[in-house]
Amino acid sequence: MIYRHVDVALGERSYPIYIGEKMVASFAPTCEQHGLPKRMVVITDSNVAKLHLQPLLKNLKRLTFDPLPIVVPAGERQKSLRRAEAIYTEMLKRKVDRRSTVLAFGGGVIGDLAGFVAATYQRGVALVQVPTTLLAQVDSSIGGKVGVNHPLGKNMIGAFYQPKFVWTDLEMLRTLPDREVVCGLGEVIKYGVILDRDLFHFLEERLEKILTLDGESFLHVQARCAELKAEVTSRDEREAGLRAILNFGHTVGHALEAAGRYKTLKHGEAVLLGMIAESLIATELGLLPREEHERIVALIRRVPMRASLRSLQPSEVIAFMAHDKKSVEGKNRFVLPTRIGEVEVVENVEHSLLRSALASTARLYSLPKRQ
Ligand SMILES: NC(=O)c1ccc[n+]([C@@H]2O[C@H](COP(=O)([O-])OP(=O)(O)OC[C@H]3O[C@@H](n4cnc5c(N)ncnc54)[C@H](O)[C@@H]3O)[C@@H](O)[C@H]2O)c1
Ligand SMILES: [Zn+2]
């Protein structure tokens, strides 16, 4: 069932997200209704592939669309060019024409991937986002971002390419592995923080529930977030300044994955990790109250993250942080609270106040390594 549809209102290019749980069924009635054309490749990963592919199949071939499925292994490293590329000379020898639709149907490495695919195959065809992980529902389906890594760097090679529709079945999210859905819930907090004090309020008092995927107050989570990220990327489509407000806890989380080599720490752990380390900065500069600040670190706290920064060394991280491609002439940049719901931008933060708010951010979480 279709609970609610939110609009990225951008001119002629606006779409519909639409929001719901078990909603295979309305999938091709609504692929019709946007005249889509019945040609379409499915790009989707392995793991999707097997928990959730066949009926999304079945369901476009009853209304005679005609799929394509295109499966590649599970995992960022297939965020490629060359995985790209393999996948044009499938979609060619297939003979895919620009009268075709590209579904996206994973998370967001799929959405990155299949999206970059349909922006740049044959000068692009239609794209639909089918995002099956908490973090790719509530943030990188919606907004047009698309691309690939490079090996110089992540996200590197890319494009602004905004899908026809994007599909947000909760029903999706039942087969996700738990630590998937806590590195959501680092995104779902940041919007708390950096928009909305009604959100975060609501999360202070729904965390377990919403932990557990229980519909109702999951669906109002995850309709909030689209709300809120449709709305940055109505008034800055192409990140000229106020989309960087996205970036709370990034500057920081960019770092800490980088420095464990992208294996220690996911995404979503390392922005849940970062918020903490940018709301003690935003403290210790005078912007932030101290109480707000503590109910930061309690709501974040009481997300079971099983992350370890025992390992990490603060040096390290803060010279990953220099090469941040969001820095701007070397000078460091922070997206920092000034309360819960509103954030300005900090540059030049001294390092020793990084490294001490990082020592502090690590004392929380010096768990024993994962087994
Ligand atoms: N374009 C943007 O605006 C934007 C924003 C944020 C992040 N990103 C990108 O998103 C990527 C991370 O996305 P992610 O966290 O979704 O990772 P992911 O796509 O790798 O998915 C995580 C894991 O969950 C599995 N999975 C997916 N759906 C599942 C389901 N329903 N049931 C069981 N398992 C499932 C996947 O196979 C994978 O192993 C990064 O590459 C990041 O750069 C892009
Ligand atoms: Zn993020």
Ligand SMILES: NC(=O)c1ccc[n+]([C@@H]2O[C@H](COP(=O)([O-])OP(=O)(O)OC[C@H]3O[C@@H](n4cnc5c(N)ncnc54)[C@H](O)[C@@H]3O)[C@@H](O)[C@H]2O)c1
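Whichever C-alpha set is largest while still superposing within 1.5 Å between the two forms counts as the rigid core. Residue numbers count along the first chain shown, from 1. Since the structure is predicted, the reported quantities are computational estimates derived from the model, not experimental observations. What changes on going to the form predicted alone:
After superposition on the rigid core, the Cα atom of residue 23 is displaced by less than 2 Å between these two forms. In this overlay on the rigid core, residue 284 has a C-alpha that sits 2 Å or more away from its partner position between these two forms. Superposition on the rigid core between these two forms places the CA atom of residue 49 less than 2 Å from its counterpart.
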Second form
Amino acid sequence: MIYRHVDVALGERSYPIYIGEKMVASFAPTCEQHGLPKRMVVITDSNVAKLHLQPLLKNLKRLTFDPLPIVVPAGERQKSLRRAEAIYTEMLKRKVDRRSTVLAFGGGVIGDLAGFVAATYQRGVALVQVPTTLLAQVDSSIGGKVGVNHPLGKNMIGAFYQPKFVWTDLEMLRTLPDREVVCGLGEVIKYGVILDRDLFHFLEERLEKILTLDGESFLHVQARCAELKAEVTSRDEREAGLRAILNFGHTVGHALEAAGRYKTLKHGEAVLLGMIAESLIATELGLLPREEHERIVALIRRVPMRASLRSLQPSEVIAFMAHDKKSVEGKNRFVLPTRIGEVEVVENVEHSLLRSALASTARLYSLPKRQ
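After the form predicted in complex with the ligand, can we look at the form predicted alone?
Below: the lone chain, stripped of partners and molecules.
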């Protein structure tokens, strides 16, 4: 059942985000309503394939779609040029032409990887995002950012490429491990901090219900996050200005991911930690009142994250920040809160302050205190 839809207003590239639960029976008819080509390359990972692939393929075939499933191993390491090339090869062998659709069926890794393939295969084919994790449903599937990682940095090779629509079904989340739900909360809390004080307060009141995927509470949060991402994307599709605020928690977060070789932390966990560190930086710079920082930390601490950071070295984390794609002319850039619901972009934060923020996070999450 479709609960509601949110429009991303981008002129001729506008598209809807469909939000609801138990929506699989409506998927193929929606593809047909959008006039999508019948040949459909369904890119997914091994975890999603075991749980959800066959019902989706059956639904597509019922309306004479011709789905070609391509299943890749699960994990961030698959988001690479090497994996993209393997997918191109499979598509070429199967004679997939430009009159085809790529369906990104999975979490953030699959959404980025499959979206990158769609943007670049024969100079672009139709794309549909069907996110299956909380993080992907509320954030990464919306807005058209697609890409792959490089050994020197995350998302360094990519494009802006909008889907025909985004399909977010709460039912897909009910098979997720608890860790994946935790990861999604990183992006949800981010929206409250950067744009919506009322959403932040709602999370403070109902976090435990949201963690259990309570229908009413969760669908409200999911729809609100989609609205916020759609509004920002509509006003700044290519991150020329406003969209940069979506990077709160990500400058430190991406560096933590990279320092752990994308094995120690998942993206959402790194963002949660990054938000703690970056809100502390804002406090030390006199931008954020300490009581606001304490509210942010208190909410994040209620998220049951058990990731270990003992193997990460602060000096290496800071070194990876130098490769962050948001850096300008060698100066680091941070999105820092000035109050819950408002942020500003700050450049050239001193390394001593970064070390202090990482040390503070260490006291909460076992990050080594010394280099």
